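As structure tokens, one chain now follows by itself in the form predicted on its own.
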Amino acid sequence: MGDVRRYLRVMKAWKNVGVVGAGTMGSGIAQIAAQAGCDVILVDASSDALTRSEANLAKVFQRLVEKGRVSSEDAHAVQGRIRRSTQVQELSECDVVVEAIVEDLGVKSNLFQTLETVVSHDAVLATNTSSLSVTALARACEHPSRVVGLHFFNPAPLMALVEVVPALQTQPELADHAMAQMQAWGKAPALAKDTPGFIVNRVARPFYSEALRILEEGVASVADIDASMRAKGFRMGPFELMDLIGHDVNYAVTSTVHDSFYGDPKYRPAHTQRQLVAAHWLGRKTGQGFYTYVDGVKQGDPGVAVEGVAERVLAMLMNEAADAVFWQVASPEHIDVAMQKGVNYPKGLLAWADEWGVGELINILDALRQRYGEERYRVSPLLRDMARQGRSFFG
């Protein structure tokens, strides 16, 4: 298992922050961290990336000071705490450093091995990875007792939740410490297991794969899943959200999602979507996906609501959040917590199943597996036990 000692013998508030990659998400979490009062130092290879982020920010702030949402004061305050370098030689007095960089393996895990020679013996390596194990490059370190997962979600300064994953190796006390500071930036922290997808990625796969599976059924059209789905109090349908993420993402994300699942059938991409890459119909940013986009603003009809659609949709989002509690990924709170404050869904999925008694959605989810006959429609072992025993995930 590594290093099991428990490296960091004092848990120290995190003041001085550093942040390794400029881009848009690394760049978020260092005005996250200024604003929370700390000095940060973001460092970047690019000085023209560096450069970029300054401006942006500066423009964000000029935003904001015209909204009168802060003091012209508090902006050059907060941009004053930020300081930008090239050099990762700078980060030697953070308390803690937060990397947000290419979604690879080797260059994170080299990236940890080189801040490892130059940080503290006390500081924490934590990781805003996506996708990859936070174990896998915890053991890169020497110290991989001291590496945390802080999965923040685009755009960092403006979406509340934070993923915190330890990994396998991580001191048990550092998942807790991490949690509070995340709360002490300001935002809605949840502990989730280092698995596939963490919360949000895993229990958000049928929003998208579901209706998927409803449109190459024929049984409703894209506006009228969408409009289903809005009328039920979601911001945006499933084809509008594939649209606006990217179907080169979301499409990668699901793959990642089946592989690391050893293949299940729960997880199945779609051809309909693996279509859309190959034609490069990426959605919003190329101007074609599921909707045509003028200008970036969606063309055609908004649809109208289909019964039942919302129903299937929703039965096999509670279902997989209800798994992510049976395998221990996370608690009941942290899950609904995850899914409202990372995704914006109108309601937390368990709360939800709550309302509807689990009956209800055992009876949805046994109906589509009797008429499929496929695994993708098995209902979670929690839920079984929830109906037995008269119980509800919350009272």
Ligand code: NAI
Contents of the next structure:
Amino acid sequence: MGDVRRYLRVMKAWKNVGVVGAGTMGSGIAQIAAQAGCDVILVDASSDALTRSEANLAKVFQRLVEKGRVSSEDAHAVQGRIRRSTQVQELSECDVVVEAIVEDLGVKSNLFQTLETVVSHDAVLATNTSSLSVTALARACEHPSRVVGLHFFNPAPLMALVEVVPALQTQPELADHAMAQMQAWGKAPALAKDTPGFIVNRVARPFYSEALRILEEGVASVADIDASMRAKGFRMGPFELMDLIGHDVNYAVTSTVHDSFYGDPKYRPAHTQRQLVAAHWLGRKTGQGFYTYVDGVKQGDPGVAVEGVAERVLAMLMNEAADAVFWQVASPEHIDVAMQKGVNYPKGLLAWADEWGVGELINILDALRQRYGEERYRVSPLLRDMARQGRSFFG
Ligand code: NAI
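Moving on from the form predicted on its own, please list the structure of the form predicted in complex with the ligand.
All chains and molecules follow, beginning with the one already shown.
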């Protein structure tokens, strides 16, 4: 461990990049690294996955060339920088290896143990996990100080955010280095503590859960709640977005976050969504979710904005963002970047809270708490402190 620390202290730019897992995420990460000028080796246990990944990338670049966004020389050069293999041994020269294989701690741990026998002492091992503890994964390694989370968002080449997540064991310099490398790859990195959901999957929970509560109470319809959020600048309302993500996936993320916080009622999943999963109405991909889809096109009228609906959802989002600051998950700057660059929010939630004023935000939350008497509406202690001290997030 001492040796590794010394080696890593002189951290080199990532030039030779390994990616394991050539599915949706791994293929995207390989493309990003190759576009940044790195030499990439993409490894997958399945040669079919590698073939599919190569064909998909060729299609992506063909389209980019047709649209005049990339020259055919550059397209050729980028694709030429990605080699593909079914053998992890090919990764021996890599400065960093990013894994994007199945979301299973045991399988990922085995891979990291194998990788440690292949790569050099100073190579960094990164994980794209969205729900596992980076710390638990680092524990599998002989040299856990070289492990870091690099959480990309789907579709990775288009979404700028990367959550950089140091494990408890990660040497501090590596977190800074990873932030700088992600910037060099053209990404917008946000530093997040290794806590359930990191930034985005935690802070975004109320976008879905509060909308579901409003629906279950009969305050407004699916289409009207979606319209209310779109009127505030969100590209999609919560129900359209859940239909797109898939209720199996969205419900699983909510359940994982809820379990990881030992059942904190703030994160409790909604019965309505469980029913959709039970019915296998998974959203767009099955043709039926909150909406019906015919040939992938959403049916029904677009809805109208209902007064008070967006404010209630936004207040819960802002409260969650403030609480993430309070619990040291990330800085206000990084939380605002994360929500804009990872899930396309029209504004940073905390900058938005500053516009409303902390007092106004607390009034809405207190009114909800009083009406429902539920713990989920508790105001973050940080907001109370700020109100007392007359502070704002960025003032
Ligand atoms: P995927 O199912 O599309 O691809 C996984 C690939 O890994 C497959 O091609 C499979 O053959 C390969 N693979 C599995 N085990 C392997 C092993 N032991 N060695 C080599 N290759 C192996 O999965 P996807 O969606 O790309 O997700 C990958 C990771 O990224 C997961 O950890 C997931 O949680 C995370 N993630 C996924 C996001 C998404 O929206 N899909 C977003 C952010 C993170």
